[in-house]
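Single chain ahead, by itself, as structure tokens, in the form predicted on its own.
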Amino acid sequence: MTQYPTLHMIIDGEKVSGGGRRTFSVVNPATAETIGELPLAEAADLDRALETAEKGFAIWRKSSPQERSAVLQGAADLLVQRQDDIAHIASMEQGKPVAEARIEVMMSVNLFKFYAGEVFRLYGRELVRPAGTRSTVRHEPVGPVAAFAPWNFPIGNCGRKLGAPIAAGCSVIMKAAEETPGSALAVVQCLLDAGLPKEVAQAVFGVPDEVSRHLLASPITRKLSFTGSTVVGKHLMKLAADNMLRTTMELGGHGPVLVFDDVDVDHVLDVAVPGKTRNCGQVCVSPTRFIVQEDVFERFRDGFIARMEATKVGNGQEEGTQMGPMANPRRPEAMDRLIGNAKEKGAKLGTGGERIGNQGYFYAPTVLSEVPLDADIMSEEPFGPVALINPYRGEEEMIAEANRLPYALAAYSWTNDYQRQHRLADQIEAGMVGINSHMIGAADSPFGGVKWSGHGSEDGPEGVLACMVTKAVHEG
């Protein structure tokens, strides 16, 4: 059985802890018991991390593609070797089933492997010019990156935050979530053990507002990469504006799912329900608003309820668990508030809507139907195991509902009408659209949203280029 690790920060290759620093108690959400004490950075720690990152950028920007590729490939290999231990750590501190955490390790593995090849494809171009002159366009690393990773995917999000800057030739200071530090430290350690210079990647934790203000105010920092809520993202963008930092912002969503009456309803349910309960619904691209054509509405709703009630909820460490607890006490409180408001507004509760047991942060898989649009949950991301299922007459009003909110991260649709598939691809406003599929993420594909769901992309070639600046050089 994997033991939860002793916690620390990593600054200039040193495991930093103690020294009278403030600490944060890391809790197992399945039991609500403290499993670790995490040291929090003071201003001096952040200054040291910044100074080290500045040195790291001077080193790493000169690295060859071969060097960067070797580190990323080596880290991927180490993640595979350590997959089981890292998955158990993530399950202990975040709550998700170990089986899901193992898949998440492979998410970082695949990303590192892709970037190990992408470093050889960071092409510039030469422009056509008269003889005796030369004009070229080149891509260069932007500089030290301040990267903020959330708790919902403590392995995969950290892989994203670290992989792209390292592939681009940048240094990075990562502040992962204080609730899930063990996973983040494990990913950083794989990179260091694979030969990444100790100056290139730093891992700090602290009071979020203190850390963000300190790192973003420094002239050393040249880019902000953030994954989290829209509210916090807007706040960080204002801080980043003072130093004109480049930004990649992957913010909140409220995933619409359009289900038309020409589909195999049972097949859609077999995909949609596990997609909803995945990570207890704490997924920025989680399918949430089910916009169902009225002819199949009742079959779809009743089938969804039956499958949600059959979902095995339990400790993520236990074999056969399909859905673990919510990650922290804030999430069940938010669920109670949003579901209660929806019921007051007239929504019908099909199943769930309550906490499970008296230990940990378990919440029952929930289905609400015929939810009025003025219910808070129809406009506020629930970030939990709740499906909102409403009937609609036809395509035009279904698309209108999908595009109603300012959030536009991921959207899904199910239809066998080939021409409709093309119309949906054109008309749905989202950074990512899944048509007859919920698989919208891959190492070689850009991941990101539009409108209030952010801007810029992670993953794919776009993820590396987001950590680079474009320079035009004209020679006479």
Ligand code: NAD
The other form holds:
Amino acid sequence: MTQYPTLHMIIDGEKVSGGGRRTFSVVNPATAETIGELPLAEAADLDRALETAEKGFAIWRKSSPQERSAVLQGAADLLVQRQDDIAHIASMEQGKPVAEARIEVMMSVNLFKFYAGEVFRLYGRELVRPAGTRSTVRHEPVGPVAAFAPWNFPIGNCGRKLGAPIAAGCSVIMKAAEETPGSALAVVQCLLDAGLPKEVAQAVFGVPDEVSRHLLASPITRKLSFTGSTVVGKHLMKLAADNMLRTTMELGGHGPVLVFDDVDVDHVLDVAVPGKTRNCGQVCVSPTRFIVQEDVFERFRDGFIARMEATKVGNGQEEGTQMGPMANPRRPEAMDRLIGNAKEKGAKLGTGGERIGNQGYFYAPTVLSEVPLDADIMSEEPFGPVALINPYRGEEEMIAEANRLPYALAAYSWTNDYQRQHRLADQIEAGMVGINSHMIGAADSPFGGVKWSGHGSEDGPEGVLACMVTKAVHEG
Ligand code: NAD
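Which structure goes with the form predicted together with the named molecule, now that we have seen the form predicted on its own?
Next comes the full complex, and the chain you just saw is listed first.
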């Protein structure tokens, strides 16, 4: 049986802990019991990580694509070997079912494998010039990256934060969420064990505001990569502006799902409901606002309620659990607040709307319908297992509702009218659009949002290029 690991930081290849440092108690969200004590960085730790990252960049920028490819492929192989252990660690500290955590390990495996090939394709170009002269456009690694990964995908987010800089030839200091450090350390360790020089990737934890201010103000840091809420993202962008850092920002969403009356309603529900309960709804691309054409509204809502009520909620470590607890006490509090406000405004509660049991952070799968637009939950990301289902007359109105918010990360639509499919692809404002599909992420495809959902992409060739700068060289 997997034991929860002893926690530490990884600075210059050394496991750093103790020494009178402050600590953070890591809790199992299914039981609210403390499972580990995490050391937090002092300013001297961050300075040491920065100096090491500077050395790491000097080493790694000169590495050959073969070296980078071998490390990424090797780390992918180690992740597969350690998949079960890592999945259990993630489930213990984050709450999600082990089966979901196993899939998350594969997310990083697939990304590392894709980047192991992509490192050979970071082409520049040569411009047409008179004989005897030459002009070339090159991509070069941007420099040391300060990367901040959240707790909702403790393995997959870390794979993204580490994979792209390493493929590009950068060094990286990653501060993953203090609530889920065990998974982050496991991913870093796979890279180090696969031969990554110890100076290239480091893991620090700390008081988030202290760490981000320190790393982003340093002249050594050249890029900020952040995944988390829009509020924190805006704050970090302001800090990054003072140091003119490049930024990749993966922020919040409020996923609209347009369901037209020409679809097989049961099929859409069979896809949408597990999509909603996945990771207890704590997913930036979670389907949230169901915008349903009025002729199928009642069938859709009732089918949604029945399937949500049939979802098996429990400890993520137990076989057969379909939905675990929420990851931390802030989430059920936010759900109570948002659902309470929606009911006050006149929304109808179809099912759920309350916590389950008296230990851990469990919340019942919830359906609200006919939710007024002025309810907070219609414009604030709920980040929980709640579906908002409202009826609409037709296409124009439905697209307007999908585009109403400043968030524009992922959007989904279901229709068998192929001309409408084209219109939706054109008119929906989002970084990713699923048409008759909920699969909107893949290792080779850019993942990211527009508007307040952020900018820049992770995954795909775009993810590596986001860790590179362009240089034009003109030789006379
Ligand atoms: P939060 O806004 O306090 O934190 C969000 C993330 O940012 C966390 O990982 C946190 O460790 C980090 N963070 C916070 N302050 C920071 C700082 N000053 N410097 C660096 N990092 C900092 O909220 P939370 O309670 O952890 O999460 C709630 C909200 O965050 C959710 O409602 C959701 O909107 C958003 N969120 C989004 C994603 C995503 O995948 N886009 C992931 C996690 C959380």
